[in-house]
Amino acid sequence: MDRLTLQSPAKLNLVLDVLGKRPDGFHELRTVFERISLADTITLTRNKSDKISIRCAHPHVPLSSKNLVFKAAALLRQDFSISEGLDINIIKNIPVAAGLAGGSSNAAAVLSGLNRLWQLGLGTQELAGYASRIGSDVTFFLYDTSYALGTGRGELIRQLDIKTKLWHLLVTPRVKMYTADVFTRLKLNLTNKKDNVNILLPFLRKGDLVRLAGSLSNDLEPAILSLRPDFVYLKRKLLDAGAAGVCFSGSGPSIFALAESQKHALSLRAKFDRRYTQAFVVSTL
């Protein structure tokens, strides 16, 4: 096998808590990874030469080293002492630095992608190892699983058996929003600190859409709002035009409407100001 494609789907956070401040720098979390039917497309392609080429059209996508996608490749590529170059080829269908985890998503396609190119015969949990060195997200995406808990950093991950069926409007404005200048805004307020994960659950569970709608909840919403006040507006005009729930994904400054179904999704794209051209029927995959 010379040339392999792969789906990298796009995630939300229906919960995230952040719990404190680590002593690696990074921050204590505990989420409910959401995987969403918008995807990037992705093509891995042997060459003869010792190189990792990147192609992308999307002029905000790095074609160097600084892509997790090549640090994906990299590392495998060394680990197992592959002496072949390779082509990846990502078309781009998740905006990039919306909260959405699409490079981190690009990264675990890659590592699966590699591991079946290469025949490394690596398990999940080995594939895992190198996921957790490239990004805090990555790892999630190894899994093929519709919900997960993410803890630690958001690399652990318990596979959630929850067989729900999400329809969001997903709006993306186009602004970039960096998770590093959203975590340097976060005020900790951990006093009376509610486990807002075990009060979505058995509601996600059941499919009891009214009250999953006012359990979807995300600490770094006051940061992302320090940013872009703006922002308290597109929530607003998402709850006018009838979402049953709005949150923001990860860092932001993606939102997402909980709809009650396709139907009601479409009708809410239809109803919402047409000057946010990114915006996304979705569903959970």
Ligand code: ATP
Contents of the next structure:
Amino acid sequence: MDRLTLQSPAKLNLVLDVLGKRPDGFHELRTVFERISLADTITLTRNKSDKISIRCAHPHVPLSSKNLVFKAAALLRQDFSISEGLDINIIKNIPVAAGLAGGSSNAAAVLSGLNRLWQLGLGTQELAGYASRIGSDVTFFLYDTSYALGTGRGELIRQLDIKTKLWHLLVTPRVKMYTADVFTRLKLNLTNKKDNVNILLPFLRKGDLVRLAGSLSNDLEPAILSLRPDFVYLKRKLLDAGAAGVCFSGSGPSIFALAESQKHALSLRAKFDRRYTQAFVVSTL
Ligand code: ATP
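Swap state to the form predicted together with this ligand from the form predicted alone:
Next comes the full complex, this chain leading.
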């Protein structure tokens, strides 16, 4: 096999609790990940050179060693003394630096893909070891699961056996928001901390959309809004348009609405002006 094409989906965080700051500088998180149908396409092609090269038409995706797919391929190539080269082609559909972990998902796809292409024989736990060295969100995408609980920096994954399929309108303002800037503005309030994960999970399991809508939460929201106070209007617009619940994903700026059905999500999308935002109808994958 010389070539492999893979889908690389995005994620949403239905809950994102920040539990505290750790001595290593990272934050301790507790989050519910949802894999969604918005995806990039990655093609891996073996070549006879000794280089890893990246192609991607999106202007904000680095083509250098800064790209997370380069890091993934370089780690495996070095550890397994692979001498041949690799071309990585990325078709980018997931907005960049948007709280949807597109780069992390791409890196996970490359780890899984190279495990097959180079016949490395690695199990999920071993791949997870590489994933956590690349980024906190990479590990989730190694698991074939719609939902997972993430703890630690987000890299400790427990798959959740939940069958509920959700529909969302996902709205991404055309601005980049860097995770580091958002965490810098975070004011931790650790008193009376609610366990938002365990509040949400029973409603998600039952598919109780009304209560699920009321239990979506993201502790980074005040920090996101302190950077962009105008995003309050985006939230209000979604609620006024009839969304059941609205929440930021990750460190923003993507914001998603819980819709009752695909039809409902499509009707919400019609209210958004594409000049300022990208709006996608997505479902649980
Ligand atoms: P996270 O919350 O994990 O930072 P995000 O969804 O906010 O994820 P990404 O789309 O993963 O952000 O991109 C964050 C930055 O990573 C971008 O500014 C981009 O320069 C860099 N990057 C590196 N590799 C990739 C990739 N394969 N796809 C997109 N961005 C990448």
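Just so it is clear, the structure is predicted and the values come from calculations on it, not from any experiment. What we label the rigid core is the largest C-alpha set whose atoms superpose within 1.5 Å from one form to the other. Residue numbers count along the first chain shown, from 1.
If you fit the rigid core between these two forms, you'll see the Cα of residue 271 move by 2 angstroms or more.
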